[in-house]
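Shown here is one chain on its own, the form predicted alone, set out as C-alpha cells.
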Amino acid sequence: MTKSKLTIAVTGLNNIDSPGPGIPVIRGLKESKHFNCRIIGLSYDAMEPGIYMHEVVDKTYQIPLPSAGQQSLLTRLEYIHQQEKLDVIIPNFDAELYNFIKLQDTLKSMGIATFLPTLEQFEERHKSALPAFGEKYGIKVPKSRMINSMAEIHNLAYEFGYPLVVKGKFYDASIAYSPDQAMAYFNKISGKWGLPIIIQQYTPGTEVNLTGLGDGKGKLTGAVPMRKTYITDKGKAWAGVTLEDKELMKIAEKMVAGNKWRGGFELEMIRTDRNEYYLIEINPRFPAWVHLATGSGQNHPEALVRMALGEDVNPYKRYEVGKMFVRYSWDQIVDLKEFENISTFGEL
C-alpha cells in the first residue's frame, strides 16, 4: 500500500514534568501506517521541549495566546499554511480548543481539516458543568459547586465535609484537608487560571482514565482504559498501565451515543470499593499519556487524522491488556542560536 503524505500542525510541545500531549500524538502518528507525515509544531513558549526534538518535529512556529482570540491566531495560521501548506491541524490544550473550534470552518474552507467536538460538546463538558452532564447522560458525578471568593469556602465546608477537592476551571485540582489548606489552594489556583473555583466533594476509591475516540455520529471509534501506577506531586501520571474494565468502556460507549461526541477526550473517573464509578473530569481532547493506546493496539491520532480526511474507519475492536507505560526525564541539549530563532523570528 502506498502511504500518502501529509502536512500535519500540532500543538502541546510542552513536554515537561506536567506534559502536554503533542509529542504523545505526533509519535501516533510518526507510526502510521496509512500516511507518511511532516510534522509542523505549534509553540506557545520558546522552553516548551518539542521545538528542538527535530527528530519528531520537523518545523515549529510559535502561535498567540489564546487570550490573543481568533483573529491573532487566524492571522498566523494564514502565514504558516502559505509556507506549509498543512493538511491538518491537531490542538491539544483545553485552554485553546475554543478559538479552534470557532475558526474550524474558515480553516476548512482554507483546506486545513479538524476533527473538534462543536462547540455545545465542549461548553457541557466543562468542570462547572458537570453535575448537569451527569444527570443529562446517566452518569454518576461527585457534589460540586462553583465560587468566586474565599468567603464562600467556610459555607461549603459544612456542607461538603473535609477532605473536599479544589479545582481550577481547566486545570489543576488538590485536595484540601482543612479550610486554611482549602483558601490556600483557592489563592494559588486561581491566580494561575482565573476564576471561578470549583469545589467538588471528595470520592474515596482507585482513579482510573480511559482515553477515547468518537467519530460524531454516536459511535466510539477507540477507547483504552487505564489505571496510574506511579503519580508525580502534581497529580499526573508518570506510569500507567492500561486494564480490562467493562463497565468504564460501557460509560464511555453511553457518553459518546448519547452527545455524539466528535474527537478525542479523556475521562478521569474513580471507581468506589463497592464498584460504583463516578465521573470528575472529562478533558475534551487526547490526554498526555495517549501513546499507550498506540502502543496496546489502537492508534488514535492516525484514526482522528484519516477521519478528519473524510475516511471511514471502523472502530477498534481489541487492546492489549497489561501494557504499561514509563515516563522519563531527558536531557534535550539545544544550541542557543535555536533559541534565539524561536525567541525572535517565531519559527524554528
Second form
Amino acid sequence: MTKSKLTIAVTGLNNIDSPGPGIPVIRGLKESKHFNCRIIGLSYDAMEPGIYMHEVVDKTYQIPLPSAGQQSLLTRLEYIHQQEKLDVIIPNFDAELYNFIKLQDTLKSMGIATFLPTLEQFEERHKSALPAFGEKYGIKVPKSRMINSMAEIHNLAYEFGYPLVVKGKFYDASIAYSPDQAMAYFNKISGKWGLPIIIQQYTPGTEVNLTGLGDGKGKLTGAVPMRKTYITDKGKAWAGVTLEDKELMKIAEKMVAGNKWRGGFELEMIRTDRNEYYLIEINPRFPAWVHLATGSGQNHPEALVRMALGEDVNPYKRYEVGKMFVRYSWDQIVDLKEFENISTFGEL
Amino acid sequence: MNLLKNLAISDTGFVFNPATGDSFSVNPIGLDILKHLKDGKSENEIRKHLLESYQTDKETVEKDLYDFFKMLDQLRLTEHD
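Given the form predicted alone above, produce the structure of the same protein in the form predicted together with the partner chain.
Let us now look at the entire complex, which starts with that chain.
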C-alpha cells in the first residue's frame, strides 16, 4: 500500500515540565501506517522546545496568541497555508480551541481539515458547567460553583467544608485546607488565568484518567484509561500505566453516545474506595500522555487525521493493559541563530 | 480467600493489579503462596504445603500466613464472596 503524504500543522510544542500534547501527537502521526507526514509546528513562544526538535517538527511558524482574536489567527494561517499547503490542523490547547472552532468552516473552504468538537460540545463541558453536564449525561460530578471575588471565600466553609479544590477556568487546580490557603490560590490562579475561579468539593480517592476519541456521530473510536504512577509538583503525570477499567470505559462510551463528541478528549476522574467514579474535568483535546495510547495499540492522533479527511475509521477494540510511560527531560543544544530566526521572523 | 481474578503474577514475583495500576514484588515464598491461591487452593492446603516444603514450624506458618493474607486484603488484592 502506498502511503499518502500529508502536511499537518500541530500546536502545543511546549514540551516542558507541564507539557502540551503537541509532541506526543506528532509522534503518533509519525508512526502512522496509513500516511507519511510533514509536520508544521505552530508555536506561541520562542522557548517552546518543539520548535528546535527538527527530527520531530519539520518547520515552525509563530502564531498570534488566542487573545489576538480569530482574524489575526486566520491571517497568519492563510500565510502559512500559502507556504506549506496544509492538509490538516490539530490544535492542542484549550485556550485556542474557541478560535479554531469558529474558523473551522473557513479553514475547510481553504482546503484545511480539522476534527474539532462543536462550539456547544466545547462550551457545555467547561469546568464551570460541569455539574449540569454530569446531570445531562448521567455522570457523577463533585459539587462545584464559580466565584468571582475573594469575599465569597468566607462562605465556602459552610457550603463545601475543607479541604476544597480551587481551580482556574482553563488550567491549574490546588487543594486548599483553610480559607487562607483558598485565598492564596484564588489570587495565584486568577492572576494567571483570570476569573471566574471554580470551587469544587474535594473527593477523596484515586485519580484515573482516560484519553479518548469521539467520531462526532456518537461512537467512541478509541479510549485508553491510565493511572498516574509518578506526579510532578504541578500535579502532572511524569509516569503512568494503562488500566483495565471497564467502568471508566462505560462512562466514556456513555458521554460520547450522549453528546456525540467530535475529536480528542481526556476524562479526569476520581475513583473512590467504594468504586464510585466522579468526573472532575473534561479536557477538549488529547492529553499530553496521549502517546501512551499509541504505545498500547491505539494511535488516536492517526485516527483523528483520517477522520478529519473524511475516512471511515473502525473503532479500536483493544489496547495493552499494563503498558507504562515514563517521561524524561532532555537538554537540547540550540544555536542562537535559530532562536534569532523564530524570534525575529516568526519562522524556523 | 480469593485473589482478584485479573491479577497478573509473573514468575519473578512481580505482581500487577490491572484495575488500579498498582504493582508489588513478593519473595519466592510469597510467590509460592500467591500461585497456590491463584490455583484455588484453600488456606489449609497452603498451610500444609508450606509446612511440607520449608523448614519451619506450625506457629511460624500460622503467624506469617495470617500477616500475609491481611496484607493482601489491605492492598485490595483479594475479593470476597
